[in-house]
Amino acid sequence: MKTNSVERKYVMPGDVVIEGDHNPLANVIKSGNKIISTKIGMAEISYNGVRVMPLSGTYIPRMDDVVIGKVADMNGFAWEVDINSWFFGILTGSAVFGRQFSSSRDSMKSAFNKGECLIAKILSFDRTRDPLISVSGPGLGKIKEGEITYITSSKIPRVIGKKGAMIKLIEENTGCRMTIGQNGAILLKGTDEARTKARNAIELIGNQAHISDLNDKVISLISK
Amino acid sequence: MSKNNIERISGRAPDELRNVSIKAGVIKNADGSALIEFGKNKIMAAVFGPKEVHPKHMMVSDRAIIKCRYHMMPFSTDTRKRPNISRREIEISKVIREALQPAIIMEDYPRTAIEIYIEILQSDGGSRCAAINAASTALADAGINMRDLVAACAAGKVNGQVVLDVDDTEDKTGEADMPIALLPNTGLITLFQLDGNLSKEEFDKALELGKTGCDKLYKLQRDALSEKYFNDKNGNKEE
């Protein structure tokens, strides 16, 4: 089998991905000298280890991802937002009211009721604690408009594509402005028709992510 | 197997499946599903999570609770059941989840819950093998991580023939039914019941024709998984 090049093949559960000394990056275990899978996905084998694309499963927070999110709860100090992960993010009332926060003098209905839509970053999670995002920084903050569609989260890169190339495709073509949450929810602006658009494109690259000529049936599909 | 064999009561060779076929995401409300059909059975499997624990106090801090549910519809049998979980079921949903657990890697998913619930909308015979083929195809399906799938088959004697696949006929006249279930690439074995007498070499003979059982069904979970992700029905390994 070939190391140096990217070598990618489609793996399930239990499958032994390469023999050898190889450095488990995501979604493999080592046992033996084995690389074995642990999802169902593509593999890709490279200089600096093996790892596997997950082509379904729930999102996982990181740091410093943007998600959109809904809020589901809240109370005297806190959001609790439904990012579409296990836990909910906690946006703490200091993270949107600043340091003097408190919860007698601010009305936390004023910043974000029950329903609404948000856009956040994850501020920190380390699968101990909840995740707490928070909504200050350029981009971040409440919806007002636009439509909502979800995909599952791994594949939001072939979404982005390289370099950002399949969003710009997608946004020249139908004239759809697209937000993506890492977390697979993905907010869409535009006119009615352009927003259908995009919608079809993404649930294309959802149902064949796997494959490798998505740009040219992407531009097909919108250019029908 | 020769010809000389006594004849199975489905007319079955002493080595054969019932037929068997497996679709993988067949509910959209679940995070991971799978419909089996093992000869008459017909079970639906479907997987939600890792999500909140609930009730809160069955949480464990280092890793995931898995709760399985094995349930057997009303109209599922020859007179109708009770739709109450029976002790059977209580049973059966146990052995399920020990057979599923050494294959989730439950450390992953700390402070979660994976739920797996398992109806059984049709009834004949090694439904708890036919159940656990269907439940690890619907965890691979959600995306959990796993060591390994897993694949479930029984062995048995009917008639004084050891037999692949007891089904419900002959789990009655038969004496002996063995489930076992195992993880097929490092054969592992996760679920290993005998209920009637066997023995030495027919239990040896049993157990082995269990395994190429069970590998049967692991080629059939793969090609399951394989047509609904990589939209091809050739999801074996090349070797």
Second form
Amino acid sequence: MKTNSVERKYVMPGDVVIEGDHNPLANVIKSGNKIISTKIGMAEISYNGVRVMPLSGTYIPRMDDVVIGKVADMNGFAWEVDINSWFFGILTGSAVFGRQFSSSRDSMKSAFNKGECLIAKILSFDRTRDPLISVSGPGLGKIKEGEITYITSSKIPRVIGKKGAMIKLIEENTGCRMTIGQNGAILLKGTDEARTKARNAIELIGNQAHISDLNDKVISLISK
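Alternate state requested, the form predicted alone (shown: the form predicted together with the partner chain):
So it's only the chain below, everything else dropped.
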């Protein structure tokens, strides 16, 4: 799995990410035997090269965040989940099957297969390795219906609104039920028309989150 072969660290423009014979991939330059960052962000050093993922607009996991992700990879002991971040969420077999988990006895595919989506909670994270996630708890687990849409994670508070006012407004006026992931992924459940209206409202919020009359704009859009 990817987590076994990747080293990450924060860098600034001009920082030497690493020295040696490495392939520069993105947001880095090679000077002599040095790989130098051109952005503020997270440097990722892997077997196939070095890249820097810019800081702005990227979801950074926090403990207890609810996230929505897709299983990207798996082995006999854990699933690697794309959570729309620099990091992959790691869901261990023991977190799903319990302490008596056995890779030889328990079928990983019986719980989650590659390409399947799930709702999870960030269990632990220290910024130096991929976070551990959990699917134990109300509302967590495999997603069996609905569609997922995305918005920049920093704008999730605007989708929720003060004391949940915006999400309530959208749900009541569209009939679409929404599950919000702090990573910018939002699960929509409802009819095709309801999901379309909710998706349009989310897109509007993403483009105009800064305006003062956002509620009026959203109401006008979804009332058509």
